[in-house]
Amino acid sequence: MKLIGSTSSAYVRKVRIVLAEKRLEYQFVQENPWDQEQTPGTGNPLGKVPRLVMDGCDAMFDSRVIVEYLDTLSPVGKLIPGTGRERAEVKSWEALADGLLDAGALARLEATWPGRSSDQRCQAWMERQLGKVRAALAVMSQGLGDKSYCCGVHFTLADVCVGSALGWLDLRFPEIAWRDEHPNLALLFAKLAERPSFASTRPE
């Protein structure tokens, strides 16, 4: 299998974290989806990634469906449930930290985009898209309470993405005061960063 993407991308940080947790060899291919030299349509209409590229197929690209893919290659460490409420809970802690990716990355894009000059650019859409990040947080931190990890008592594919949005909080926003906000954020991003699948995917 080959890894198509970005190492300051948390959506390919996600995938790669479950590339480790499942102990599947891989080659990790870097690839900037901004670079004009990209073109959209190869392996991925919508030009983004990661895109995961196994022999034979076609590329499968969103976070999502290939960390779905992936937990079914092996039956060590399962992320997801197969069937139920459990189920149910992961996904939408993958939800509600794929959401807050997407308005911290619309906010940083209106921000940083170089095809815009600054009189161009809306502050207001940008507050409205960190406030989406600052309540996802909240209802981050209601949620873990005082939980060892967001499911319970065992390690999953929620604390995957909830560790990879917190970490390209800390890349992308280092002004948000998170940890200050919710210790237990806190303690369980600390707690996530001992792991070696964490550790040797840190955004760069």
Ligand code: GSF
The other form holds:
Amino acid sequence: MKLIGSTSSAYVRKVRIVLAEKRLEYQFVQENPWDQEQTPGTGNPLGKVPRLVMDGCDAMFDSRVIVEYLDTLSPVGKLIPGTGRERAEVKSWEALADGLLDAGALARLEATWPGRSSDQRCQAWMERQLGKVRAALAVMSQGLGDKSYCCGVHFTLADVCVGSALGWLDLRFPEIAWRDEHPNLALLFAKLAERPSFASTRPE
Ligand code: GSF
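Target state, the form predicted together with the named molecule; input state, the form predicted on its own:
Next comes the full complex, this chain leading.
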């Protein structure tokens, strides 16, 4: 298996953490999706990473599809419950963490995408997206409460997604003081950072 992606992408990191937790072998092929030299959409018409490439198959995307597939490959470290409310709960955390990233990425692109001149950048749009980031953090903190992990006593995909999203905020929006506002998220993040799967995939 080959995973195509960049070390700074939190969606890619989510997949790398799952691969490490499941002890699955793979080759990591680095690609910057913003690099104009790359053929847009090779293996993904949307031109995004991550993509998972396997012999004889079309590339698989996006991160949610990939991690769900990977979790079926081995019983080691099951990360997504098979059915019912427990499954919906884990997938809801994933939607929340990915939604935080989607909003954060839109805010960042508005501020930095080189295709826009400074007078084309819209402060109100950035604020709108950053409001979603702050709201998602508040709901994460409330959902976590004083539990050990997002869904209770067991480490699941929910923790992978939340940890990956918080790590990306540190990289791209260090001015967002989420640790001060949500100390329970800070505790969870510190605990997750000790796992080899997180330590070996810190964003660059
Ligand atoms: C999001 C992937 C994504 O936006 C997923 O895989 O879960 N829902 C998808 N990837 C970004 C890289 S990053 O911001 O993490 C990407 O490839 N963007 C390139 C583009 O042209 O939008």
